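One chain is shown next in structure tokens, namely the form predicted on its own.
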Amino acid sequence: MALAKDSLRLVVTAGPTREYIDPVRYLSNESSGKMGFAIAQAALDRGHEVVLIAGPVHLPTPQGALRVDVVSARDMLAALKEHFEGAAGLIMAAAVADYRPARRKAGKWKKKPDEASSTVSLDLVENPDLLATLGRRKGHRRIMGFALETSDGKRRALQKMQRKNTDCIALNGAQALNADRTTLTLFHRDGEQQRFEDRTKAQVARELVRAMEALCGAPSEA
């Protein structure tokens, strides 16, 4: 597909990350990647160049996107450092694991025959904060963050936008996980809010891409 004259190079992240405990078990979340993939498709439909950094999901690659598959949070950070460098903007729709096991076991974690207790403990360490890391080094580039909250969502989302130096932030709830529809509020630094109520993720994705175009100073005709 030919790029539009005013096309942008956008990086979009999608899906969960996995943090392996042993060769067969891992920590992860319910993110399906549908929102991020819808955003990638919407950006392509608008004539933009898209790098899609995807966690472990089984979704077809939008035609024309450069897909980079990753597994862990640290894998995603490495891919972001590589591809954000020449981009105009980043839409960070992935659900990145906050923690990983302190030590990955070489073999399968097995219950000991003489183990009397029915509980076990797992030491965790904090993963790098991907959004904050990119926010500190963004320069003239624009970043749209995502916040999935189950309580006090607006306050938490606004704090996250300030703390991680994003240009706007999209707030949604747990009901959006693995769903085809979503309710989402986009908060801007100037105080503007855009509310999208019970729309398909494809519909919301088109609005988010237009918002990114406005942030990057690109024409955004309907």
Given for the second form:
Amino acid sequence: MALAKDSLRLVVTAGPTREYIDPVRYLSNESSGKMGFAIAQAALDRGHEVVLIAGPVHLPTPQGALRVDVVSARDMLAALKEHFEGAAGLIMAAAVADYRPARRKAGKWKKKPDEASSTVSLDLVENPDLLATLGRRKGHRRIMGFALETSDGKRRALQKMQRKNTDCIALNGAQALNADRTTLTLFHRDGEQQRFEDRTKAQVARELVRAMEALCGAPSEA
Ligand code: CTP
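So the form predicted on its own is up there; where is the form predicted in complex with cytidine-5'-triphosphate (CTP)?
Let us now look at the entire complex, which starts with that chain.
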């Protein structure tokens, strides 16, 4: 395998975040972390240094990665602030929860059997947008965002690239969640786009790492 001549320090995020309601319940999503872990592996295979910031997932750490385990979106933001500083780029594959419970209950949320109503409600507050936060202060560093869309994908992905100030954005659909294969389109700032149809996540990860190398100006042999 041809290695990149100049190794980069890359931060990769992966998996879901988990937002606790009480000590035993949480809000989260279907993300398995497979895409982010495949990207971390592909970057390591190319000789790069990888900080892998992972939400709660059951996946082995790619050998050589510095793994930072986090739980909530706010934990992930704290880890990103620490590790993005000295990096050349960020690949933000994590599926970050947009909302969290307004208050985490100290004890288990109990049913109230005597109340007449069978519905309850949970107040949610918005989580910070991690990508937008880092996008505002990225300077010379490069950022690849992800967009998960179920309709009107291209328009929404391009809007996210603008709003979050990323250098490119990888659009995929809900069928990519927890799957070994994916279909993904990578949109670039100059209007170029690359489509990867029904490929393994490992194959797509290699292409995304190549795209990141090109963005970071790392000369590569292949
Ligand atoms: N993202 C983030 N912080 C959030 C939400 C999302 O950094 N609070 C990042 C994701 O990691 C991804 C990109 O933003 O790289 C787009 O995520 P996506 O879930 O597609 O979009 P949202 O911004 O959450 O918007 P919506 O859910 O309304 O589509």
